[in-house]
Partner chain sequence: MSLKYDNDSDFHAKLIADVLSQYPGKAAKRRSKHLSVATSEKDAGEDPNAISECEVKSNIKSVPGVMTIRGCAYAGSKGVVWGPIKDMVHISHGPVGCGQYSWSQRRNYYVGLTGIDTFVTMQFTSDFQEKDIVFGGDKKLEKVIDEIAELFPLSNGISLQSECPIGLIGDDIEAVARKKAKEHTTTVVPVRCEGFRGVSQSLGHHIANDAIRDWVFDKKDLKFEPGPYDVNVIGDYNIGGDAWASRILLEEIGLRVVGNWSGDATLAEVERAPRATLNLIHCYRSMNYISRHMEEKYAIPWMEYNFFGPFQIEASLRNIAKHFGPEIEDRTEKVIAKYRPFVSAVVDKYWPRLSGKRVMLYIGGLRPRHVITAYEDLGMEIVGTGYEFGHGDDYQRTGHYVKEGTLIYDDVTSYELEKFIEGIRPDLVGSGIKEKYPVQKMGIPFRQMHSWDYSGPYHGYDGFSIFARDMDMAINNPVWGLYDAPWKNDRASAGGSSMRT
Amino acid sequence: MPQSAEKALDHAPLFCEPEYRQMLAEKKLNFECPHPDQVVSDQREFTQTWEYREKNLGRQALVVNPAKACQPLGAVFAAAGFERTISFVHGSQGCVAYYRSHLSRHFKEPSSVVSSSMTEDAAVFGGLKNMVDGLANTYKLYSPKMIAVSTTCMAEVIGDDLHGFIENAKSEGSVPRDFDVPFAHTPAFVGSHVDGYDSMVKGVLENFWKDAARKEATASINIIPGFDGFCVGNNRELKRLLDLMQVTYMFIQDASDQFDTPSDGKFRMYDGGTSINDVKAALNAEWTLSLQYYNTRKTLDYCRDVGQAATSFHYPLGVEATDEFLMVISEISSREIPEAIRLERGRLIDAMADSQAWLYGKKYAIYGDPDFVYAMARFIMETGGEPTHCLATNGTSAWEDEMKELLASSPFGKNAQVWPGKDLWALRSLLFTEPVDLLIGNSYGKYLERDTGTPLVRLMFPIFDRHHHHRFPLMGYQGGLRLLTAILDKIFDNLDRETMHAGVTDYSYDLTR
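Show me the structure of that chain alone, the form predicted in complex with its partner chain.
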């Protein structure tokens, strides 16, 4: 018996013990009816071939290990960025359990969302009653300042009309007539979480702006960060930069405090976020800047419709993208970029110069949301690396064109391939047939790391199997340092692992690098 009271072996060491090894071997032999070992190893090898790749990439219906989630998740994240706002997801309740778990597992934080808990009867008769009762309960129990309503695929398939339902609920006194209940239709069978984010932010803006007249434009700049698993570190870093520039700005949708509440003996269901008054005032801003284009297409169109100037970035990360962001800010605010920021930039460049030899010519596969992949590829090329595979399951052909244009702008993008709409099982084939040195994406990439031996740098949402990464920025020059260090650490750790075999490979197990 391997277990003892002095030292409890949990699953990782326990099942390596000989008793368990033997038990599992016998289970397999006697009861599992496995395929013969040879057949399994042949199939394993076959999945690594070009022939398998062609079949795999030729798939038309099956999706395996997609790197995208569904719209309502984006809407729920978006709502978390407004003051005392609770998300109310209209539809079947299981979805909400999933969004809450997903966000909690990434941020290691509470995620408070309610559902209208529709069941079979609502499927037949519609969910009006659930909306009327649900809004009343939410309003009374959780004392929100705003209830942001989005939908699941169920409510969309049966065609529930949110606007009408909310009006009905107000008439029946569920919430006061003047209480803010912005809404967004977010069918799970259209687009992905980035579209859900877009719809919800637009829904909130419309709620406050549609009947308000725009006054004379103010000098404040609206900033919409987009769906971002690193919002905690990123938003705070961006605010620091903007404060250094002495710019007047307003974050529209800021979940950085909501997903980073301190532990001091009290559970705060709400924390931080853009206030309702600020959202109202934001109508008068001359400019709205979005930090992620694909997250805010509809929202920015709406901002332009109300008379604002608007532009977007692709997740400003790395040197040139941050330069560009700061220069746009400088131009529209007529504020100089202060010397302190120039020095910060210089320090990032200094770090990149110090480490250039370790990064030059390295090949990467990058996957994730379209804006992130764009930004990451751009940064990789700045380090002399080659973004060999750029993949976004929720990437469109427009994204593909943009990516190709970016990659064509640098000799390091010469051999890059862009994979819109493909999933991580497709990426597995790509990594076997055209291998790279490093993989950049979210935690789901750990299966690719295992299967193909490609080291994974975790820099996207969600990150479930590492802690606290989201607390550090990826954007700005400070974020650039963090990116650089994360990639270098992976390279060095991997090199150490390969060279540490005593008396065999440890001639390269260098102390100084």
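Note that the rigid core is defined as the largest set of C-alphas that superpose within 1.5 Å between two forms. Positions refer to the first chain, counted from 1. From a predicted model like this one, the values you see are computed outputs, not experimental measurements. First, how it differs from the form predicted alone.
Here residue 10 counts as shifted, since its C-alpha moves by at least 2 Å between these two forms after the core is aligned. The Cα shift for residue 54 between these two forms, taken after rigid core superposition, is smaller than 2 angstroms. Shown in the overlay between these two forms, fitted on the rigid core, is a CA shift at residue 22 of 2 Å or greater.
Okay, that is the form predicted in complex with its partner chain; can I get the form predicted alone now?
What comes next is one chain alone, with no partners or other molecules.
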């Protein structure tokens, strides 16, 4: 065998060794009941046709590889943005393992989440005992300042009442009567992770703001980032900009430190996050701003109900979107935008102009969360590119209308198409029948890249197969530079691959691009 103590191979080269190739071929032949190669080839070719595209886009009863996750994942991420807060998911262990692994694989950091470990008996008789015991264990073992409770499908199908269960748990002494246990019902069979995020943030605010007296602090601003796989880089970049403007602000739900802890010999189960005192004080803010509207619809309505002014953005990246964000901040706070920020804006525009010849006319397919797709399409049009396909599995008809209005505002959007509710298998048909130059999304797009040959730029949660992207911002002018560089690098890398064949294509294998 090729593997030995003296010659230890990684799995990628190991499975290419002759012994493993033979083993895998025999497995396929003897146990997978394979169709003849010609039948498989014919079917593959058929799935690339316009005829199959129409059938594919007409699907109603089946979803194949949706570009979204379920509500509890969003709730778990939301809880990670508050001081010494641990998520408690009322449901089965397997579901909770999925949330932990998704966050850990993306951020390359531990993600601590507790499960109430519901099994068959709880599914029949209810999960009250699981809640009582689970909250007691969580409080004693992990010493949190707050436990944020959400649900999985199992708890929602049988109708477990979180408020009643938590009150019963407090009555039985699982946690002190005055201990904060905000909650959100997050059924995984409807909505997506952005809805779970919204419900949990709203639940935390309700826990502290309900029945509290409000004393408005003029020109003070709450900022809710939304579900953002780039929160580490984005939140820090936005804080830097706001500090340069000397604005009075508060981030509600800030997971940037929790998912970027240092290696210094000390384990930090909790790090950073919005403090409980700051959450309480946030009631008094004059304004609440959401960086992602579709992540915070319920939360913004609640903020308005308590007397705050509220507005939202669609993931402010690129020139125009950052301009809008900073001008709103300036108007609310009565603070001028300093020259240092104006210079950053000019540098981004200069960089875009320097690379215009490589960006103009490029066609893109963009998929992901509604706010991200909106923002990315807007930025692509700023570069002279065409966002040919814009897809959000969790996009609504309202999002579709907003996208069409955005695309109609630029000549680069005139041929663009918007696909709310569609999945990545539908996007595969679109890429075969109406090809583009670049695909923008997350790690799941690598299978589309392999199938269709469309180069993938990873800019959306989750990114499992590349490391540390989340540590750098996408928002703001500095984030725009990073975004511009990522797109250009992919263009140039792809061009190098296409022109490196010596004596055949290397007439364009240029040292200078």
